[in-house]
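Take a look at this single chain, the form predicted alone, given in structure tokens.
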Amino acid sequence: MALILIKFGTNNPAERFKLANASSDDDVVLIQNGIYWALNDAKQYTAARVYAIKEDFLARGYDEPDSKVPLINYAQFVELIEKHPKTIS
């Protein structure tokens, strides 16, 4: 079980890569152009819970409607980061 951080956008090999190769047991939050995967469900990319930051989110001019995976705030990412033994980024 890891948290996975996804913070390049949907051009990005690496962040693909971390992508497909998460567990149903992982978490990831899409964090800074990592919010871009929001836009295209990135749940198509992989099997783990996808999650992205509200403020990041918000930051770039989108509206809550237009994300497709659940938007979290810091403090909530906090508590995944707890939650986690460890983090991939």
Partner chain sequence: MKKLLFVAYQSPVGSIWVNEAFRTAFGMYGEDLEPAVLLLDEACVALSKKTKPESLGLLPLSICHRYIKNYGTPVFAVKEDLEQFKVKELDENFSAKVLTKQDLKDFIHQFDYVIFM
Second form
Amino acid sequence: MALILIKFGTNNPAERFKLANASSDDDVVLIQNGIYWALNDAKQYTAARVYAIKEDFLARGYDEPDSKVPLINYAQFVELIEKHPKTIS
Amino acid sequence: MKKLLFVAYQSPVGSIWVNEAFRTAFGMYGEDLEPAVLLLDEACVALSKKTKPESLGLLPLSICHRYIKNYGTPVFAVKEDLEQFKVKELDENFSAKVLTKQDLKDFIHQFDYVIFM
Amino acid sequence: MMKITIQVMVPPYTYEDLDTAIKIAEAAIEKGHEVSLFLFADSVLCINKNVKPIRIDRNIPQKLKEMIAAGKLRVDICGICMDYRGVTGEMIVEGAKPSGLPELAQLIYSSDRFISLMA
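Switch from the form predicted alone to the form predicted together with its partner chain and give that structure.
Full complex below, order starting with the chain above.
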């Protein structure tokens, strides 16, 4: 069980590695350009639960309904940090 | 004791991250921390006996060898990456252990912090 | 209350990482956590008090200085990374500390949470 941070889009090999090797009890947070993953159904690329930072998503020209994953704020991000002693980032 | 995995994935020639992954790993031994290094994707080229950043005037990888030996820092690479980047002969100074793609999920979840560079 | 350390590796302004780190830090501090920032590689440029962004842009060194002054944030800077980039001790904002890998190891060991924003 770990918190996984994704900051690059879908062409980045490290991010593809993290998502492909995530477990179903991991939580993934998409930050910065990582939000581009949120445009597709998370089940296609990872076993983990996926969230995206709302302000990073909206700043890139999308509307909330465009995200296929729940959008969270930084307070909710910190709750996920609190939840997970282990990180993959 | 916390287990740390430093992961470099960018080329060892032309970017600093393989060197920095090792340098940071070696810096952890003053505390009760157990570091390891994983060379993923293009970074696996660091393990080739013939890779020489110093031929371009860049920092050599060989400066890591003595520390790997002294500290016993575990170094890992992935078989499929080594094949993809046609790494023929591994430099034995890294004493690298080769994982396969299917090992990776369990492998990365053994660590407290997996730190990508 | 948790002790949370955030590591950053890439330069400010070129990338969003310092902004992300500051927002995580603010949200964590708001919840009563103790936050440390470790500046590694090119991210050390963000602590130079001579940084002068255009007026409409955010002033990252100034922001960090204010957070340190408020007693909410600790900032450690990789000393070798400073040397490599010509950032001297006189250039850095008040309250930030040049340190090194022993301090990073100590932070990683003693923190309840450690997150790194990759390069």
